[in-house]
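As a starting point, one isolated chain is supplied in structure tokens, in the form predicted alone.
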Amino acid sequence: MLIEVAAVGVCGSDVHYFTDGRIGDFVVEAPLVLGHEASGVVRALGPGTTGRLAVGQRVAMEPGVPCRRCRACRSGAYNLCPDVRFFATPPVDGAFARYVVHDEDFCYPLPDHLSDDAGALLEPLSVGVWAARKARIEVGSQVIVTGAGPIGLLAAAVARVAGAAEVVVSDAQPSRLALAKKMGATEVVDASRGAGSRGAGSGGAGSGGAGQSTAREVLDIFAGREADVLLECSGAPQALEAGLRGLRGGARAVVVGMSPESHVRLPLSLVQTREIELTGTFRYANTYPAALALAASGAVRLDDIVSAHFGLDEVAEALQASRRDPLVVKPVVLPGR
């Protein structure tokens, strides 16, 4: 189908490709259109479409279209398809454009009360849904979320909806912790200030100033906790180790945030002696219906994390907005503006 793009969220992966030219083993080797969190309006139906969607209908686009033939696809784990075509992943162009062509099966109709921005942000919400499923969060779970970027905020929101009794969110940018509380965190921890900074109602305020903590203090910010689940959403190796230290024996740790680096150090003895289940996530599979239901019901308020809008000729500015201003959490590009 031909889709007129309405809104595209700026993801951390877009920023890494723009500034570093790579994320792990994914390397930009030729000109690449970025942007993969997208919503739009159906403008034309191509051959082979079924009529499930109509011209003029607003849709959210799941950005990855798998082959549907390989072993991963046939088992339902299509996020692991080796031949998936995913917006803005080299060499596939993305959605920072006026129009894109996308597979009907991976477009989802949006209800009238959901904004174009929310439709685009079903993509990062799907990441949070997938992380919660991998972590097997259940009623009463105690959850640590490291990183209060868009993915961490939405992972915290999904954890609460899934029944977690406690959701502790940490970040080295104190300005983001108030939003974490709004998105469902029961407690926040200012990682820039070390272990003395936790507090349920303080927005992470604690003794000492940012930059004064030692590496050991940062690693011990969750000391004494015995959480059931860690969702590492920052992509920072130090955050992963700090989160692992806050888990009980037999807990589960899910690495969600992607680092530009291919290799990181891991406290293997901690993982072994506590028998921690450690796994990664790569995108998601079969999550868009659940994400759409959460957004449509109001259980997760996606518009709350949108902090700035840009036109298509301002994409470079949008890609640098969060790094220039920590208060900018989720920039959104409106190609038609």
Ligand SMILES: NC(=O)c1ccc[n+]([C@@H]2O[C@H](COP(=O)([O-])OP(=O)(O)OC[C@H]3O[C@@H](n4cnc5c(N)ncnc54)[C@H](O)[C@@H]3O)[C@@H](O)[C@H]2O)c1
Contents of the next structure:
Amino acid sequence: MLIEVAAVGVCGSDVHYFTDGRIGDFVVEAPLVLGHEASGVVRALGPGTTGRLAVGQRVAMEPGVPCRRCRACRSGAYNLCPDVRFFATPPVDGAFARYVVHDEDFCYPLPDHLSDDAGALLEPLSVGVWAARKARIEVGSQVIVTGAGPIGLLAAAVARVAGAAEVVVSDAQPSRLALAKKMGATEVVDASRGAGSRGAGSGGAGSGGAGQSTAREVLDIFAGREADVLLECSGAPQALEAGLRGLRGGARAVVVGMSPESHVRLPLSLVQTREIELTGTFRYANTYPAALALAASGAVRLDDIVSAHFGLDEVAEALQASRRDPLVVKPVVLPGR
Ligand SMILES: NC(=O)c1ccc[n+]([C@@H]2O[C@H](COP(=O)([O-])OP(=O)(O)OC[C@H]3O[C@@H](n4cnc5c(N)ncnc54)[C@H](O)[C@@H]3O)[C@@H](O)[C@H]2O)c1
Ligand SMILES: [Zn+2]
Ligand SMILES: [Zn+2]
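The form predicted alone done, now the form predicted in complex with this ligand:
To see the whole picture, the full complex is given below, headed by that same chain.
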């Protein structure tokens, strides 16, 4: 289908491609259109479409179209398809454009009351839904979320609506923690300060000096919590270690955040002696219907994380907005503006 793009969220991966020209093994070798969190309006139906979605229909686009033939696809784990074509992953162009062509099967009709922004942000919400599923969050679960960027915020929101009784969110930039509370965190922790100096009071038992935390204190910010689940959403190795230290025996740890390093030190003895189930996540599969339902029902309010809008001629600015100001959590590009 030919889709007129309405809104596109700026994601950290777009920023990496823009500034570094690569993410791990994915290297930009030719000009590439960025943007993969997108919504729009169907403008024309191409060959092979069924007519299920009519011209004029507003849709959210799931950015990855897999091959549907390989072993991963046939098992349902299509996020692991080696031949997936994913917006803004080299060499596939993304959605910072007036129009894109996208497969009908990966377009989801948007109800009228959902904004274009919300339709675009079903993509990062899907990352949170997938993390919650992998973590098998249950009614009453105690959950630690490290990192309060868009991914951590939405993972925390999903954890809460999945029934978690406690959702503790940390970030090393304290300015991001206010939004975490709004999105459903029951408690927030400043990851730049040690547990001994948590809260507004005077210095804790730790290293004495005002605001100075030792590396050990920072790693122990969750110590003694006995949480059931860790959703690591920062990509920072210290956050992974701190989160693991806050888990009970038999807990589950889901690594969503991607470290810039391909190899990271891990407290393996802790994983072993507590029998922690540790897994990574890569994107998501079969999450769009759930993400759409969560947004449409109002259970997760996606518009609350949108902090600024940009036109198509301002994409470069949009890509740098979060780095310039940590309060800009999710910039959105409106190509029609
Ligand atoms: N697994 C996947 O499929 C998938 C999908 C999308 C994004 N990601 C990854 O998820 C991560 C989060 O994405 P985002 O868009 O929210 O990024 P982001 O950069 O906006 O958010 C990361 C947050 O982590 C915080 N942080 C840094 N060090 C910390 C520490 N020690 N403890 C706690 N918080 C700390 C940062 O201050 C920042 O607010 C990124 O690494 C991204 O690459 C993974
Ligand atoms: Zn993204
Ligand atoms: Zn496949």
